[in-house]
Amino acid sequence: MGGDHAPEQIVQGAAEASLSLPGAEIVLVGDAVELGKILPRLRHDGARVRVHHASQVVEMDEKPAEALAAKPDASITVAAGLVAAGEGDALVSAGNTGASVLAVARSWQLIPGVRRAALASVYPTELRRGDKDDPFSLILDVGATIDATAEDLVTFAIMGSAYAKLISKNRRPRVALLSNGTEAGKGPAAVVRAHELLLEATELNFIGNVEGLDIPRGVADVVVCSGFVGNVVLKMLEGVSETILRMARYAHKQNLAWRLGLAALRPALDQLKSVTDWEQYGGAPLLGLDHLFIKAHGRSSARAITNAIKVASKAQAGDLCGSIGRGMRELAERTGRAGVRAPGDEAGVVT
C-alpha cells in the first residue's frame, strides 16, 4: 500500500513477478477489497499471488514510529510479522522508508554478530564488475545507522561484499572505506581503526580508502560509510541526475545548434540512461537482519517492483542472511586469535 504510486503499481508490478519466478508465492498485503479490484484486472498466476488483509496504511509524509504506535494494523507491520511468524521469506516494500525500516527492527532478529543493520543503495558508475557486467557498485550505510562505530564499519563490508557476490555476480568484490584521503591513517577515529580491522581481521578484498570522487568512477564495487554520510552522499548523486538531466532540456530548448548537438550525442545519452536505469535494481537492502527486506524508492514503477521481487527471491535463494551470518562467524574467530574485540561485543538495536 506504500509509494507514490500504489496501490496499481505495485500489484502489477507483482503480479508480473508471479509470471516470471515460477518458484515464488507472492503475497500482497494491505486492503483486500482495493486490492482485490485491481488483481483481476491483470494477467497474473493466480495460484502464486494472493492478498492477506491489513486494515491500515502508514502515509510517505507521517512521522515513522508516531504513525506505527497509532496504526497497530498498518500493512508494513502486518508484513513484517507475517515474515518473522515464517509465512514469508522477504519483504518489499516502496512505502515510508522510516516505517519500513522501524517495523522490520521491531519484528525480527539481528544476525548473531551483527550490532547495527544497514542500507545499503546502488548507484552507477563508468567501471563494469562481475560476470553480469553490472554498471552498479553498493554504497553502505545510506541512513540505517547514522553514527558508526569501527566494528559496525567492518560489519557492512562483510555484508556489503555478501550481497555484492551473490546479486552482481562479482566473485571478489573490491571493497573500500569512504574517507577524506587514500592514506591508511586519514579520515575520523572510527574509520582509522576500520582500516586496521579490515586488513588485520578479514579476507576481504579490501583495497583501503577512497575519495568522494573515487565514487562515481567506480574504484571501488562496494563503498563503506556511515549512515549520516552514506546519507548525504546519496541525495548528492541523485541531485547531480536531476541537475544534468535539467541542463539538457534547457539547452535543447534554447537554439537549434544546441538541439543538433544533443540530437548528434543522442545514442550516447540513450545508453547513459540505461546504465543509470536504478529500477533495474529494484531497491536498497537493508543488511544485518535474519529475514530481508528490499527498500524500492517511493517513486517506483510496475518494474522498478518486480525487480525488487526478483532480487529478493535472489536473495533469499542464495543465503544471503547465512552468507552474512557465516562471514560474522568467520570475522569473530580471526579477532578472537587476534585479541581484538569483534563487532557484536556490545549490545545494539537499529535506529
Contents of the next structure:
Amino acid sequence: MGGDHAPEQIVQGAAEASLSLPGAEIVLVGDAVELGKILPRLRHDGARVRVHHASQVVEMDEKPAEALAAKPDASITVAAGLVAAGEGDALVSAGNTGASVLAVARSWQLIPGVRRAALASVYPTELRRGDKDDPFSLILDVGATIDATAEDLVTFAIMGSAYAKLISKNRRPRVALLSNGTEAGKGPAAVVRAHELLLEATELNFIGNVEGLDIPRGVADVVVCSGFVGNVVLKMLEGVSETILRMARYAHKQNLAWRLGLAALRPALDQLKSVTDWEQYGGAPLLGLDHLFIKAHGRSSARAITNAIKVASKAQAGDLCGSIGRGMRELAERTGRAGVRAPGDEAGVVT
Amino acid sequence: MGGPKHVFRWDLDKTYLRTEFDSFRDLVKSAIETAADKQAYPGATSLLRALGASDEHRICIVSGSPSQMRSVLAAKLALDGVRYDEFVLKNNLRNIARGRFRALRAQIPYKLPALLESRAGSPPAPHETLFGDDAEADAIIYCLYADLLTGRVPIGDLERILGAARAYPDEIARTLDAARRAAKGPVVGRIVIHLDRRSPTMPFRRYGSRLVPVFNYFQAALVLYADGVLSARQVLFVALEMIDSRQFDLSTLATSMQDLVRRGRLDREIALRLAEEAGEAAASGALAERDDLPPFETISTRFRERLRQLGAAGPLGWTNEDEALDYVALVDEEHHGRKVRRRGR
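To complete the pair, please output the form predicted together with the partner chain; the form predicted on its own was given just before.
Following is the full complex, with the preceding chain placed first.
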C-alpha cells in the first residue's frame, strides 16, 4: 500500500468509505499486520472492509519496471491481479504512479478498440458544468501515453466524454482538442487529423481546438491531448497555482496594509480554496482498460481516498467501462476501424 | 426440575431492534410505531430463536424502553417467533411523576439493579451471555455486573461507582441489596456488544477478551459457535436470514469472519471447523431449496480463501487481561461522551 501518508490515511479513507457507501466492499491490500493494527482504531463497517496480505510495496521513488520485477508480491501487483480475477471492480492507489499504471496495464485488458489507455486529471475552471455544477474540467491524457496518434486522441475524446457524463452528470460535455491555435489546421499532424475525425463524430459534442489559456477558463469540459503535452500542461498549471500561493504568503509578510487586505479577502480566498480543492475529486482515472483505476495523489489524505473510492464506486455503478466500450463500437461501426493493441505496447508513463 | 444452565440477557433497542432515538423526532416515531413496523437487525431473530430453542436456556430481556411500550414490543417479539422468560422495561412515567428527570436517561442506575435482581430472583444459572450495544453504557454495565458476581469488584466499591453514575440514593440502596442477594460465581463467560454506531473496536479491548464487539449477528453467531453455545447448523440459519435481508451476501459474511479472526476474537481453526460442519449441515438439508445460493463447496471455499488472504499475520494479542477496570473513570468517561454527543446533535 503506497502513498506519502500510507497506510494510516489510506486505511482511514477506506474506513470512512465503508460507512458512507453502504453497498461497497473495500479490499485493503498491504501488510496485514499493519492494517490489522490501524483498522480497530477507526469507525468502519467490519463486514465491508477486508484485508488481503501483500508482503511488499513499491516505494514512491523506485523505478516502476525494475520495482515490479524485483517485487512480485508488491501490493499494487496483487491488487491489480485481484481486480483482474474478479475479486474487485476498481482499484484506487496513492502509490508510485508509474508502477501503478504499469501493474494495471499488465494485468488488465484494453477495452476493444482502445489502443492506448489515458490518464485523466481534473482542473478547476471559471465555469461550472453539469447537474452537479461541477467546477472541474477533465484533461486527458496527462501521462499514460507519451505519443498519441490521431486515432488515440479520438479514443481519448470518447473516454473523457463518457467519464464527464457519468461523474460530473454532464449530459453533453463539450470536448476540445488542445492545440496552439483554435483554427482547424493548427498543430502537429496527429492533432490536425484528430480534428477532422472528431468533426465526423456526431455522438460527441466536439467544439474544436482550444489553447492553453482556455483550460482554466473552462471553455471545454473535456480537453484532449497527448500524454506528453498533458503532463507538461498539468505540471505547469500546478506550478502556477503554487507560485501564486507563495506570492500571497510573501505579500502577507511584507507589510501591514497588504496583510489587512489579504485578511479582508479571507472569506473569498477560502471559498476559492474549497472550489479548487482537488481532494474532493479523489484522483485521476486511468481510462481505456476493462476496469477502472483511480490514481490518487501521492499526498492524499483520508478524505481524498474516501472521495476516490466514491468516484470509483460511482463509475462502477454507472458502468463507465461499458459506456466507453459502446462508444468505441459506435466509432468502429462508423469508421470501419477496429483498434488493436500494438505488439509490445505498454503504457509509457511520465512521472 | 433443575434451573437453567445458561441465561442470555438481551437489550432491545439498537441491540435487537433497529431503533433511532437520537432526536426528539426519532423518539416520537419509535413510540408510535406498530409491532409490524419495528425492524430487527438481520440475523438477530434467528439467533434469538436458536438460543431460545433449548429448555435449558433462559432468555431475559432488560430494555431501557418505557414500560408503556410493553404491548407493542411483546407483539413484535411474538411476530418474530422469539420466546422469552423475563421482560423488564423502564418505568419512566414513575420517574417523571417523582420529578426524577436524571433517571430518564440514566443507564447504569437502571440496568445494573435490574440485572442483579433478575439473577437474585430466579434459580441461578452457571453460565450467562449478555448482549448489548455501543449506543449507551452496556459494556460498562455488563462488565460491572460480571465483576460483581465474581467478587472482582467488591460490593464496598459499588456505592462509589453508582455515585459517579449519578444514581439517586434509593437506587444505590436497591442495587447494593440486589448485589448482596445475587448468587456469585464466574458465570458471565461472554459479553457481545453490537456496534450500532460502528464505534472503533480498539477501546473495547480494555474490557478483556470476554467482551466481543460485533458489527453484525453473523459475527455474534460465530462467537457463540466458538463458545459451544450454537451448532454449525444454527450459525447457518443466522447467515441465511442475513442473506435474505439483502443487506449481506456471501462476500460480506466471509469478510465479517475475517474481521473477527484478524481482531483475535475467533481462532482460524475454529472458523475452518465451522466451514466443515456447516458443509455437513448443508448437505443434510439445511440449504435445501436454496437454489439462489452457490453450492456449499463454493461457499466454503470462499470462506477459507478469505482466511488465507490474511497471510501469516497473527491476530492482535491481549496485553491487559488481568488489569482491573477503573469503573469510576469509565463511568465519568461515558458521561462526558454522552454530553459531547448531545451537544453535537
